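As a starting point, one isolated chain is supplied in structure tokens, in the form predicted on its own.
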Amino acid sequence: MRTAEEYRAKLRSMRKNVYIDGKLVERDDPQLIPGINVIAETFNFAHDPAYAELMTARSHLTGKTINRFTHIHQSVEDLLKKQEMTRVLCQHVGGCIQRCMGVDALNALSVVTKECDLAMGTSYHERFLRYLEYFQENDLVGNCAQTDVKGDRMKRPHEQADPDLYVRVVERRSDGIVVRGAKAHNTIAPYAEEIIVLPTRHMTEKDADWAVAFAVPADAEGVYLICRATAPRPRKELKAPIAEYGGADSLTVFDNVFVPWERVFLCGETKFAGRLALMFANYHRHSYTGCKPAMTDIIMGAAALVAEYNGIEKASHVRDKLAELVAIAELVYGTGIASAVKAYRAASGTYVPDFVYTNVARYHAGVNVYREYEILADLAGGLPATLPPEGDFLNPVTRGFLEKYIMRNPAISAENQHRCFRMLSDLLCSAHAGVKQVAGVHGGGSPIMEKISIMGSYDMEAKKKIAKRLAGIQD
């Protein structure tokens, strides 16, 4: 397993294909460091020996200790793991660990190359496993390209004006395929080593040119990552650990790429297009059963401390609103949980989570994002969004109107109410606030597309046999 300066070492020494605001960056620009510093993370913690039993597994290919965000899940257990794993490093970095990405995209290709080599006889399992062993081995960090930009939300692939509208192949020779188009909300791609593509959607027989997964090197020849970064405000002299950290995403364009055949792992076999995207977002659903209880966590305790930094904590109305958190919180958690205590071994050995469990996990999460924000801005009052900068708690002039006027509970420094309150403005007011807003609805998938999933997964007729029974209708 690597550390996280060998991941940085690695990061320094990729080709330059990163535009940010109109510049091509080096992979360490101080403006990728606070998501490449969640990244480090995943390293760190595997080297912790207080963290080991969580952070590492033993590969099913090698028989070697290796970081369980490169594991191929194959137990209950595993996925109970990932899970707690999954909220740990969050609550330790203040949001998403992004690191989820690559490990999603490796286990939906693990269970969906056998199913297509088993139905089709072709042998991508067989390339699937070969990669997997040298994703392993380096350690590497992936990102899953997915969301395809889809120009006409109702026209298919193969019935876009630009067929380069979702990611397709445009070439097949004796030795790969060249490939076109743009991946989007790519989380992660400018500091991963390795972009794993998936089908966005189910392909009809039309589409074959667009049914198509592949991983290629980030710094690949022709791939361009056109990125947006965010972090909360950095400190000047409060220093906290939650503007240690950020991240960033990109608009991932394929232009005209070559792809060897031993990093191609579905190319035209239309109905496993659908099956693969849907096997992606599964997994990546489970995750989210694991980092947005996090990040619940994270709003449930700053709301905790500025109700008592205000004095209101024992205020009915307050203890109301955090059990409405909490209820959130284990709610999406547990089901998690159950997702994967009902999990099914795949012909691959991969374990797969229930979809149903996890679909109406990420629904619940989903849905109450925003509701989870208005507590906590209710409880913090309006002071994030008028707090002044940090320079004018610094000046000798402002310094002592400001610690003399933030004061609330006396028992409480000024120092302290003005951290908390600092944090409070990152948490509600800043530009990656709203990015982690917007994120944690839309994120693995909107919730309209969790409903069609429950409801493509759920066996309603038992339901309704129930029903005819109790009403003595007989079929």
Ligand SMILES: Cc1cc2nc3c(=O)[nH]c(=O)nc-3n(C[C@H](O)[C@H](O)[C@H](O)COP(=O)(O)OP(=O)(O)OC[C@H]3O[C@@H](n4cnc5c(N)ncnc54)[C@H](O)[C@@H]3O)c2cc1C
Contents of the next structure:
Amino acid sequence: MRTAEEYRAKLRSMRKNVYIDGKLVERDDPQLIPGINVIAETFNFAHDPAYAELMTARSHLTGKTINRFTHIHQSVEDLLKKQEMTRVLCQHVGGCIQRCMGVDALNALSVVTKECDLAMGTSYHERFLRYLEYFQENDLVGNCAQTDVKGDRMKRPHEQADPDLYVRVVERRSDGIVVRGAKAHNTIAPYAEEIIVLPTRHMTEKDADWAVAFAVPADAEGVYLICRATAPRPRKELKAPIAEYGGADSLTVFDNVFVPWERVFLCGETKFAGRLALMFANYHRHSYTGCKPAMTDIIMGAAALVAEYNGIEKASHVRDKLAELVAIAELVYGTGIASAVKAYRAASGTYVPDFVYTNVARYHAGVNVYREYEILADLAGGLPATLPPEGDFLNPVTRGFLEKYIMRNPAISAENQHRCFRMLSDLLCSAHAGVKQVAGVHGGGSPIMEKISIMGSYDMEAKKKIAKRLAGIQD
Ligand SMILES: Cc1cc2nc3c(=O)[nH]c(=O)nc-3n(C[C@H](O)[C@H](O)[C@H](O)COP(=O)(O)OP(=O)(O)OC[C@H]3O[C@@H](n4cnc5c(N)ncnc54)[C@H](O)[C@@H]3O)c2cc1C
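Could the form predicted in complex with the named molecule be shown next, to go alongside the form predicted on its own?
Time for the whole complex; same chain goes first.
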């Protein structure tokens, strides 16, 4: 397993293809550091003996100890550990751990390449396993680039005015394929080493050129990563862990990128494009059953803390709202546990979380995102929005005023009250908070997608039968 320092060194050695705000930047650009700090923790924790059980696994390919973020789930226990690992790490960094993306894509490929081979006589699975071994041996960090830019949402790939609005194969050669198009909102991509491309939807036979899955190094020739990055506002003196971590994502452009066959995992088998899209979504939404409860934990902890500082923690409406947050977090987490416990073993041997429970959990997490922020904003009062910048707390002319007038409970120091509200400002009123809120709604698929997945897997006929029997209806 690699160390965080080895990961950072690898990033520094990569070809420059990351653009931020009009500039071509190195992968250690200051705007990317908060995101890189997040990924560094996935290496640090894996080397901490206290977290070995959670953070590491035994490779089913080589028998070696590997970082769980490169592991293919071999049991229910593996799925439960991944979920718990995600919650623990997200609590630690105060937000998205981001590395789930790659492992979710690997697990989806491990299932669907095998299914495709069994049905179509292809040989994607063996090819995928060789790539997986390379990924595990090098302890790589992967982005999953699934979401196409999609153009007209009501049109299929082959119906678009510009065929490049979904990533597609533009040339098939003896040694590989050439692909063109762009994927949107790719979290982690500017500091990932591999980009794993999966289809975003079901495909018809006319969409064969768009039914493609492959992996490329993130700095491959022809790949452009056009990024935005956010983090809590940097601190001058009142250093706080939350301000060390952030995130970035990219519009990932594939401008005639060559992909050798050994890195192509689907190419034209339209029947399996939708299956792969849904399988990734299923694994990724299962990861959400770990990360979303962690987000709620952070909001809940901050809400309880500010209620205490404001002296209102015993008020009945406060306890009611905190209980609501507990109910959201633990309902989502518990449903994720159910999804793991009800997992099935696919033909490849990989464990697949239950589709209905996974999607139900992700749905509840998504619809409650703004409610959680509403509760935090309610209990905090207006100060997170109007808190003067840190410099005014440091200026000798204004410092005394600010420390005197921030006071609530005299037993809590002005500095701690200031720290609390500055973190709330990060959580509620920063650009980073805005991104997290939208991520909570759309990440892993828009809310309707979870309902579509639920209805695609749910046995509604069985429920109709119950109703018919109770009503005495005999067909
Ligand atoms: C912060 C963040 C990080 C993300 N990270 C990643 C990542 O790393 N990798 C990745 O692949 N994706 C990532 N996503 C993408 C995420 O999965 C998408 O945002 C999501 O699937 C919605 O797609 P969209 O943004 O194109 O919105 P749209 O699809 O345009 O959705 C807008 C609205 O249109 C509706 N709609 C869309 N199509 C139809 C249709 N045919 N019929 C009826 N209604 C329709 C949707 O339901 C929604 O209500 C990320 C998103 C965010 C916000």
